[in-house]
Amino acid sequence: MNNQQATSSGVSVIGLGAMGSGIARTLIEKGFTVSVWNRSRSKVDALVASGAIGCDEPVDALNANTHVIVCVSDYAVWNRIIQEHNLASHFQDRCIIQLTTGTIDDVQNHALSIHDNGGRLVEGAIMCYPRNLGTDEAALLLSGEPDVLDECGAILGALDAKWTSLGEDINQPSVLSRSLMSGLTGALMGLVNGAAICRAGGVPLDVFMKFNEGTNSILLAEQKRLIEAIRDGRTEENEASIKAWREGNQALNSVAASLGTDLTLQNAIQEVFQEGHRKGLDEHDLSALVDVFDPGQ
């Protein structure tokens, strides 16, 4: 790393859709000079209108700047650009900041890529909305060499002041995002299945939703019990067994199907339910069903 590369105050974006739009209107906000580059050149234009640099082809992105963020919609798309644009022979002293969701074979490839090419990379992931970039809200998700995330500091502290580093495996973005969506969209996706019941059933929406914000406590207080269960090995303990928890679901079944909603949600739950009774973990606390997702262990 040197001086001119860490203090530098310019960065390219390339990807404008909603995220990437995003992290250049953040930066510009911030004081950054940003290039930034995307297909569809009315993007590009909206930008330069808030004080972006345009780029007519992504090589102009790259070599307007040591440091450039990918945001892009998938690795497909990147590594297209990458090959239609002939990217690869420009990475050479360029470092990467690549924040666009990917398979582990994705990231380790593309990491690859970089390496070979001359070029540092950033692995990360973006587990907040674009509006929350820059505030107290930002959460960003970080890997990468120790010199190499020091030295973009100053460009992830201005879109999330507190980034966190999950250290040199750059795999770890991708995992731990993943796993935290696995949780966020079934608890989402579980909430507008309950609203799909009640008005199908009749009760407000007001009603179920004053109801709901009364549980979120104990949701809360309940994942942190659950995960520290798995953790520390102790899934026999339970003051609701896996067998209560079916017996529930079974419930709701019934009601769901009586109103005429679709069951494919309560379903696909009950069958973990069933997989967890095949393994002889009825009696087992709910953390338990670990062992269903994750046999190897």
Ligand SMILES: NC(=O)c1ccc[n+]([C@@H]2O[C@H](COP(=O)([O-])OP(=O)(O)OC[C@H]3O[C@@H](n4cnc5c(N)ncnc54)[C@H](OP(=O)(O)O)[C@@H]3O)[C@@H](O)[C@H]2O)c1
The other form holds:
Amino acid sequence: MNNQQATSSGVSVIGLGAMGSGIARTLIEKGFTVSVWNRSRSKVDALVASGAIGCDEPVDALNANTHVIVCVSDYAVWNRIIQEHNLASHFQDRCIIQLTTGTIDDVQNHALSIHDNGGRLVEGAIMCYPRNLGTDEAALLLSGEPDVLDECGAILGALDAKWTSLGEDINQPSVLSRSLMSGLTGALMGLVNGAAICRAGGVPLDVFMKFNEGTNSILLAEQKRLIEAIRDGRTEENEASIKAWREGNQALNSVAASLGTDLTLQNAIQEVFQEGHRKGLDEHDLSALVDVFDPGQ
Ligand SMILES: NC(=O)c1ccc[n+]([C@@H]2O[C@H](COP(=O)([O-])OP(=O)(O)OC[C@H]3O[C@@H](n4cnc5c(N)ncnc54)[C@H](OP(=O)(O)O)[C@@H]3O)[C@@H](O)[C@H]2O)c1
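Please supply the coordinates for the form predicted together with the ligand, as a counterpart to the form predicted on its own shown previously.
Complete assembly follows, chain above in first position.
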């Protein structure tokens, strides 16, 4: 397929991995005419079987529609596709909806390249699984100029009816999505570490799960309290001081060491507590560790 005229009713998707395929499928289900390109042809063929229009080259996907969603592994991959297929000159009058996960440098360099070549840009991050797209569990974090976000409203709304605009600062989706990842990764790695300690210490994992479920409501309330304390500058008030937390983590280290489980995660956490101690935060709330993580403030 070559040099098709752009249509305003359709949308193109470049990159058909787990997420790009989920995006394309959701848009087809919501009634869009979807043109797709992917490096491996088999994924194009699978989408064509679901009603998409297959493109032989990425430039065909760019030419097929004014609005083009990009969702590949990372920006290095997308930049390579741009170079190898000479796509830059085809950005003119195109609106690129970039949903690839990227760094701040990636995002900024890409924005320059799109704008220098006459294109418009929506920068986004996806905070859900492909199966959540088009449902209440979908979570798209987006930034861009208001009129560009507006013109993409129907496409974005099909993927996430309550999509969030973070304003014009294109760094914000990366910053917010990675910050949320920090919370998730920390909590889930801690949980797996706990399961390892239970397994090594002979505590049945069903028992671990039962008591872990009991801590979930405490965790939710604690997360809210910590963020509010940091926001409001109330990081001294506490029911449990940083010193108490540090001693608790030290006891955890001793138990784990006796059982022979790996100490990498706990040692890293202990180092954060030690830095809090060096900064004189021993009697402060856990939220005061924000100044260890962000010493520039
Ligand atoms: N999956 C999720 O749950 C999820 C959730 C949130 C955000 N995301 C983000 O969505 C983006 C895509 O993730 P994914 O899960 O769809 O990844 P994936 O399943 O690994 O798919 C990667 C995509 O990138 C393409 N690609 C990789 N290397 C390439 C190259 N050298 N040249 C051309 N194309 C290349 C792949 O093409 P081939 O098929 O030819 O290999 C495929 O289309 C990532 O930035 C990820 O962080 C994913």
